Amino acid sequence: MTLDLFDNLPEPDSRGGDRSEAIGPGAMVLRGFALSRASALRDAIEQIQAEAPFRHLVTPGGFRMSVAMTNCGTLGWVSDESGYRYDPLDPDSGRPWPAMPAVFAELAREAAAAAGYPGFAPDACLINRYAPGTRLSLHQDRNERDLRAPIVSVSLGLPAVFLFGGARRADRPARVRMAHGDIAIWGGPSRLFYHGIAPLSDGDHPLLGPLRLNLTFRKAG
């Protein structure tokens, strides 16, 4: 079950690098921050999915999510008809989720510090795989125990439109173009803001082909 989501994107800036862009109170995008580690991140994702394959979760309402997901870290985010939650075990295998690679934890920590959130120590990373046409409806990240820690979201592969709203679902979201290597961070006054991803457009990325991968780091436990 999804929401229909909007149009009008700004053109990308090809410079990459260490530019930052405020998108809300306590929220920003670090343009190109992950570019130098993109290949290492891709290789780590391939190792994770070999242990914990991508799967399409079911919402509590019984709807199959169009985005495929897996996790790494001490805790993994899961959903089924009993609800949303974090679990130390992969429900498909009964084993612990793959350990969080060092390149993941280092990038998340450095990006959070650059956005004004020093000392970020994520224990969960949700990995989302988007194919053209898939989307993520507006939602809040609110299953974490410590809401003082920010959310760090890394974009890889095809560009996407990140919808960043407000404290109410009815607040009209800003449309933020996320390119390969960009990182969005939000916390503090925007920690519980609604956000999502508009339907992904067709494309072919040099590193990931017709896909977008997104790493969402959280302090869940």
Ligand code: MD6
Contents of the next structure:
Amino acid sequence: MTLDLFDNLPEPDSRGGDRSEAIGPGAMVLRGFALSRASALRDAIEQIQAEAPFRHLVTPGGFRMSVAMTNCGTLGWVSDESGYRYDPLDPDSGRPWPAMPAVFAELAREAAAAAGYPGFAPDACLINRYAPGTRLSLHQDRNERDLRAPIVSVSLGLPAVFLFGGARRADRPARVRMAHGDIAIWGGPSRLFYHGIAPLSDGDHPLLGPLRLNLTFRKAG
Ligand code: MD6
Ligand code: FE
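Show the form predicted in complex with the named molecule, please, because up to now only the form predicted on its own has appeared in this conversation.
Starting with the chain above, the whole complex follows.
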């Protein structure tokens, strides 16, 4: 018997252990799940943004988004005057988006499995960058082809208040604090719930400075 066997032991609790919180039907937060990989994630984001810089997209209504975005994976989420869509090419460069790093895909798969969604294989990772004051208004994520797959959302850097509403835009959202290393997983009955990010407070994070970064993994194609 070798020590390698212990690498394959399951998590003590297959639903994320005692650092998990249900935030809605089929939705939960895994506290600190990404912490041990945070600096590897940060390094990978630096490589991605060298190839596909953060940019402020324009909404179909003509407003410049305050959140800066880029992508990795075979599909990237983009918005312009003609609407929202997933595109295999970065419209700024005409080239494919950077490949999804293994550390990203493995983290997303493990987090989804811990939340009760085994076999998650994301093909798209939207990377959001927030400066203090930046917000993301209530929206649904509904441009993905297969709505049976969950969304896995990793928070890094400054803390944020995640607004988690319901099936209707008018449903009053819960306020869920997302700290560095926390992961939210979303699926099943809440897959199309409205959600957003409240304006980011000032701060200076030891790893990332005056910023919040968010990775949202999807199966888009
Ligand atoms: C953010 N997140 O946390 C924005 N969408 O910066 C999202 O819009 C989101 O966190 C779907 C599921 C989880 C999310
Ligand atoms: Fe979203």
